[in-house]
Every structure is written in C-alpha cells, then in structure tokens.
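In structure tokens, one chain follows: the form predicted alone.
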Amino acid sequence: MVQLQKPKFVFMGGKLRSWDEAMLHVGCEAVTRGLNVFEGIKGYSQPDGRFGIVMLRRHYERLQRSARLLHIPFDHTYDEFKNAIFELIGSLREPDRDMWARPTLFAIEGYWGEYTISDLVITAYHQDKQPPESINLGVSTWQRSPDVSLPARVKAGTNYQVARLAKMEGRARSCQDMVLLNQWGRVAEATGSCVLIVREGVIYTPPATEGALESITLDIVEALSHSLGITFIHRPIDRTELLVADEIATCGTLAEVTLVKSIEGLPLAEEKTILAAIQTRYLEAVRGIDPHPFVELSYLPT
C-alpha cells in the first residue's frame, strides 16, 4: 500500500499554513465541479549543495494557459509564483531528497464562470534520489477526450479523471502505466507522461494536436537527443507501432525517462541503447552532474 506523506506545510492564502489548515469550503467549484489547474514541478539537489528547481518560468507560462483556457483568474506575477515555491520548499527540503512541487490553481468562489475568485495553492513532497524503475505499459480502453471536449492542452485536474481509470485498470493487467488512445485509435501519451518509441535509431513521439499535453520535459528531451545526434520526429502513432517499437519510455515530470519492459505483454529488448542514454543524459542535466543549455534550472535562495 502506498504511504501518502502529509507536510508539515502548504502554501495556500498568501503565505505557510499547516497541512491540517488548509481546506476548500464544499460548495465551491474547484469541489463541486473539479475546477482547478495544476503544474507538477520538480527540484533536485546539485552537487554543490544548492537546490535546483527545473523549467520553473515554463512551468509557470504553462499555467498561465491552461488558467486562461478555463478561464479562472490568475493574477500573481512570475516573482510571485517562484518566491511561493521558494519559501514553500525552503521550509520543507531535506538534504540530499528531491522534491516534487503541486502548484493548483483552485477556483474558490464564482458561479458558472460568473465572478470566479482564484487561490494559488502550493504543495510539496520528497522524493529519494534514484532512477525510475523499468515499467510494464498496457494500452487503455479508456479515451483521451478530444479538443472540442475537454483538450489534453489544458493541465487541470478533471484532465486526469480518465487517467485514474486508466491507472486502475492497468494494476488490474499487472501494467505499472496505461497508453490511451485518442478519437482515431492513435497513440495520444500515457496516464501522466508523454510515450516515446524508439524505431530503426529514431525517436517518435505524437504531436500536441493527438492529444498529448505540450509537455516541458519532452521539449527537454528532444533538446537532449539533437545534442546526442538522434533524430527526434514528431508525428502520429499507430496502437501497432507499439507493438513492433524496438524501444519504449515514457516522460514527464514525476516519470522523468522511465524505461519500459513490456507492452501489452509483450517483452521488448533489456538493451535500451537509445531511450537508456536519454534517462542518464536526462538526470545528469537535471542534476547539475552534465548541465545542459536548455535545461534551466532556478535556484533557492540560500
């Protein structure tokens, strides 16, 4: 059974509360109807003992978006939002542990888009510094929904409803990830990471336009494959394609470059040379181990 850890503190209101104050009244949206969006931010600890927070302005840009898209408001400015996430893992960062970082934008008052007030709320949780174990990915039954429904462009947490049926219905089949198809049966990402396959020496991985988030940590990675002299092409995935892939890993923010083992049951090849050298080319970056120009990372105060 998973331990959910409980912080000593939130950011939620402007300023630090305990884990135990920080609640959201019944009647509004971001509980009546799931109203909120959302950015997952991760730190790491640097080899010279500062701490390094990744793509924070990218992320922040992000959420500015998908705030305008629902449109619930978000006014803080970017110092605001990085100095709320300072003071938050500031007071909770132990040494040599990552961090994880959920920034969610609720909607704490309003009616049907009318008079919405918004309220930045910030947790953080620790994390051990080790690579992402090799996964089994199964392909959902389950649906992205398509653009004019509820767009995958849109990082908000009623996103995610048909992700957790995915994630249950994959433990059901032994798979640690889902893929879900999008409205044509094409490859859309899996339940919170983008899906890269690896065939003939090239990556591919679907556009934004299949249903994927417009992920940060695959621009990441596609920056990190042009400097290592492989090709990376966007374009659309056939559920085969999976099938016949030489190489599978998913990314994101929590999954970073998780490898994958099997798919569908399938076995692929334990030699991943080139999705492998991206999660150590990944992590290196990330880590300030091999720092990498596209890789930004801010550092907290110290």
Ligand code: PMP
The other form holds:
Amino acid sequence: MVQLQKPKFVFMGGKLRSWDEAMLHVGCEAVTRGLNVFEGIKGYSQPDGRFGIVMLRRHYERLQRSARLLHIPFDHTYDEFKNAIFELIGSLREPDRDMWARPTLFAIEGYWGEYTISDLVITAYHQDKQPPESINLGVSTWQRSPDVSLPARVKAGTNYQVARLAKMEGRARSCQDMVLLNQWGRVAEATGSCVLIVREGVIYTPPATEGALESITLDIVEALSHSLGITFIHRPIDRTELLVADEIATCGTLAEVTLVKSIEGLPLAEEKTILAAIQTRYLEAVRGIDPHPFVELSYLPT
Ligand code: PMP
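Okay, that was the form predicted alone. Show me the form predicted together with the ligand next.
Starting with the chain above, the whole complex follows.
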C-alpha cells in the first residue's frame, strides 16, 4: 500500500507550520465544493550539490491562469511564491534526494463566488532518484470532461475525480496508468500526464484543445526533440492510432518521460529508440548532468 508521506512542515497562512497543524475548516469552499487550483513542481539534487527546481516561473504562471479561470484571487508576486517554495524545501530537503512540491490555492473564505479569499498552501515530498519504470497503459471508459464543464486547462483538484476513477479501473486491469479520451473519442491525455506516440520516426501529441493540460514538460520534450533532430507534431490522435503506434510514452512533471510497454494489453516493441532517447535527455537536463537552454532551473539559495 502506498502511503502519503507526512513531512515535518507545510507552508500555510504565510509561514511554515507542522504537518498536524495544517488544517482547513469544514465550512470553507475548498472543502464543500473542492475549490482549489494547484501545481506539481519538481526539484532535483544537482551534481554540484545544489538543488534545482524545474521551470518554476512557468508553474507560477499556470497557477495564475487556473486561479483566474475559477475567480480565485491570487496576488502573490512571483518572488513571494518562489520564496515560499524555497523556504519549505529548504526546511525539508535531504542531501542527494529529489522533491516534488504541490503549491495549492485553497478557497478558505467566500460563498458561491462572492468574497472569495484564498490561501497559498505548499506541501513537499521526498523522491528518490530513479528513472521511471515502464508501464502498462490502458484506455479508460471514463472521459476527460469538455472545456464547457471542467476545463482541462484549469489545474483544479476537482478535475482529478475522473482520473481517480480511471486509475481504479486501470488497477483492476493491471495498468499503471490510463488514457482519458475526449468527448470526440480521441486521445486527450493520461490521468496525470500527456501522451506521446511515435509513428515512423515522428513524435505526435494531442494539442491542449483536445482536452489536455497545457503541459510544461511537453514543451521541454518538444525543445529536446528539436535538439535531437526529431520531428515533433501537435495534432489529434485517434484511439486506434494509439493502438498501432510504434512507441508510446507519457510525460509530465512527476511522470517525467515514462515509457509504455503495453497498450490495452497489446505489447509494444521493447526497443523504444526515439522515446528512450528523449527520456535520457530529459533526465540529464533536469538533473543538471547535461543542461539544456530551454530547461530553466531555479536554485535553492545555499
Ligand atoms: N495532464 C495532467 C492531467 C496532469 O496532471 C499533468 C501534470 N501536471 C500533466 C498533464 C503534465 O503537465 P506538466 O508537464 O506541466 O507537469
């Protein structure tokens, strides 16, 4: 059984608090309507001992966009946001380990969109330095909701109700992750990452308008593909195209680049030349082994 880590500190109400102290009231909209938007941010221990957080400004900007779309006030400047993350990670970090941080804006006051007040709460968890294991991927019977109901562009906690159901469905079918199709029956994304396929040496991924989050990792993968001389195209992907792809991977901050070994129970070729090359280059860039100009790292002050 996987259990959530309970790190010593949480950033809440403008300062560090103990894990047990970090509570929300049952009456707030964050609890009654699940009103929150969040980000998942990854930081890696670098070869020189520093700690580098990947694409921090891009995550801040996406959090701002999610908050704006749900009318949740978010008036922290980038520097305030960055310092809060630095403060928490600085207090929890262990040498040579990576971390995943989740800044969340919870609606702590307000009623049906009036007088909304939010709090920036940040939790951070330790991660060990292992490349992601290859997975069995399935296609869920649950769908990504359309832009007019729960827009995929908004990274809100409530969007993950369907992902949770899809993961449960996947578990029963020995799939570690599941693809959600969109309302047109085409590939939207996986439960917490985007989908990449390869056909005849070209990487394809569905555009965000197919029901995928505007992924920051995808932009990195695109830049790495260009550097490696691999063509990268955003276009819709049919369900059957997924089943006949030469290679498949998922990508996201937490998933990094995860290779897929079977799709809907059909094994894929073991040799994944293109996506394995992308995976290696991605990990080298974020770990600071072979930096890439597109991959911005913000270093924790030493
Ligand atoms: N789609 C979903 C549903 C996600 O949760 C994530 C992870 N944030 C992604 C895609 C990938 O986004 P990113 O590369 O910005 O982490």
